[in-house]
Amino acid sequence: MEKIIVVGAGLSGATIARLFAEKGDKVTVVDKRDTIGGNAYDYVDKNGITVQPYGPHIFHTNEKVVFDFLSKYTEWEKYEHRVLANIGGKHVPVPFNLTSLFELYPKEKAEEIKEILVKEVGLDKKVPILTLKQHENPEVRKFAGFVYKNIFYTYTLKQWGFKPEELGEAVMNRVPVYVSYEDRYFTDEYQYMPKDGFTEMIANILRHPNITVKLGTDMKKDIALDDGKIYLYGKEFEGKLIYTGCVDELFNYKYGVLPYRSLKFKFKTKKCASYQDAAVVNYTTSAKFTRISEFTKFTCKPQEKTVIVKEFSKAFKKGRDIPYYPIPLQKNQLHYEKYREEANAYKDLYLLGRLANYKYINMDIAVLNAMKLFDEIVSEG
């Protein structure tokens, strides 16, 4: 029986804690917040609406092993995410598809562009915008320039503080162009929302006699790392420490603060059953905010009132903001690697999750990575 400490009660931490608990190990999960779930935390407000105070989270995956694991801890409601973009006052599907094309171009021109795209790319295909921008056919490049300007350029500047070309393919390829009428934002096989919310699902994962959860506990101040050894409360720690927080904070910013983007939210309760045409509307060419999300459309439970949130992206400042998105620049990755190398010197220290690995990951990959790390640790013996 091993002693396991997991720092962070989000989905990554909860998953690996459960796996160790079922193995028979004693696990302590600590989180400096007073709530479990990390940024996926949600609650039901006085109007019966499930609100996500850290922004909308949506579950989707092609990984059956992940879906099967989580299905043990929640019932599901079918939910297929659809996003619209506000372009010149018109709401068109995102990712940009053939419906978007016919909404924004005159019919004859749209038919012409569709014919070219089907010939050059193929019907029912997904293609990255940067690939279209570099296409040998000038008509395809012209179309790509229009999409790039109206869907990607301004939105990326607002979201990341950088131009799309500065961030490169890793970011740009997340939202391809659909040469089809497919209007779902994700095309994964499993697309659901937990029936009673993400917080309840994660609480169920953590409900095990071998798991102790300590909230409102900043474990960082009790941990010391020195010369390959982990100290807890001043004594050498004999066990496994799995850390899901900011890796630069763990090492007292030895190599400086890692850059992130943070978010600011403005919530409003509206006295109407529906505020907008989709759960999320992106403001790609106008407004200071990046998008408006409407929570009743995620939960599929219409109410007499609804709750919306406007989302503003901002630069992260240590001690003041919540770090949301690692900024995917090569120099930042090199900066992170210094911390990764430092962590590798501690054989019983393991980094897990978006903040610890300085990498944006979807919820399903958070679970999958926790499973893989568990297997690696167990195989070490």
The other form holds:
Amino acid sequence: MEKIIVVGAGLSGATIARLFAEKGDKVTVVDKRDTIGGNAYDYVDKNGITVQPYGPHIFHTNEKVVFDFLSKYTEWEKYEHRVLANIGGKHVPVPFNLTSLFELYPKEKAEEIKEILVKEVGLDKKVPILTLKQHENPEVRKFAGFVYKNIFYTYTLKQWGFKPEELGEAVMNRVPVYVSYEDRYFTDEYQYMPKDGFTEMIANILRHPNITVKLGTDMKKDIALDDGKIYLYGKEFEGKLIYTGCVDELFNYKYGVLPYRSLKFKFKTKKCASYQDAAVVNYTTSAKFTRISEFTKFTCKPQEKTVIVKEFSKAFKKGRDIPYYPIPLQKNQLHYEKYREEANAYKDLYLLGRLANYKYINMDIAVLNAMKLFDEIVSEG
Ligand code: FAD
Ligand code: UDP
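Form predicted together with uridine-5'-diphosphate structure, per the form predicted on its own context:
After this comes the whole thing, all chains and molecules, with the earlier chain placed first.
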């Protein structure tokens, strides 16, 4: 039986903890927050509304193995996410689709553009905006310039502090342009919300006789790494340490602080059943915030009151802010690789999750990566 310590009780940490526990190992999961679930944490407020204090989280995946794993710990409620863009007060669907086209252009012009898009790109195709901007047909490029300006440019600058081209495909391909009337934000096969919330689902993952959860405990000060050896509470640790926190912090910032994007949330309870026309409205050409999310619309339960959150993006400052997003630029990846290489010298240290792997990943990939790492560790013997 192996002793396993998992730092972080988010989806990555909870998934791998469960897999080791079922194998028969004793696992301790430690989190510096007083709550489990990492950024997917949610709670029910005094009006019975499920609120996500670290930002709106929607589950969607094409990974059956992930869906099957999570289905052991929750029942699901069907939910297909739809988003609108507020463009100078007008609301149109995003991803930008043929409905958006007809809402923003005069009918005849829209028909003309539609015909060109169908011919040049293909009906029902999804195409990334940066690809569309490079299209050989000048009419397509002109249309792409319009979508770029109204949907992507301002929003991306607000969200990341960089232009779409600087971030490249890894970010921009997440929200392609649809040459169809498809108006769902995601087209994944499995799109559900956990019936009793993410916290309950993750609590069920962690509920196992071989798992001990310690909250409100920052592990950083108790871990020392020296010359290939891991020390915990001053003693050499014999077991496996799975770390899902920030890797730069783990190595005392010896190669400098990695860049992250942070967020500020402004929550408001409104005395109305519905605040806006969609669960999320992106402010793509105006406003200081990026988007407004309305939580009652995620659960499809009409209430007398509703809760909205405005999201403001900002640069991350160590010691002040929560590191929400790794910034996926190539130079940051190279910066991260220095830490990764350093970590490789510790054979019983494993980096996992959005922060430790410095990767902009969705929840399903967090679960998938935890499953893959578990398989790798077990096959190492
Ligand atoms: P985290 O959830 O960040 O968990 C890491 C945990 O480690 C934290 O609880 C932290 O407190 C703990 N920790 C760190 N350092 C220490 C330490 N020194 N000691 C103890 N504990 C420590 N994904 C989707 O699929 N759909 C969405 O709609 C979606 N929306 C998102 C919206 C926002 C605003 C953000 C920021 C992310 C969103 N994501 C979404 C991504 C999703 O949050 C992540 O994929 C997922 O939460 C990753 O889980 P994780 O366990 O790797 O990291
Ligand atoms: N994006 C945009 N306008 C939109 C929606 C998305 O410019 O209306 C860009 C923006 O750069 C954003 C990225 O596409 O960060 C990915 O969007 P997604 O909704 O996947 O981001 P998430 O909120 O899930 O991190």
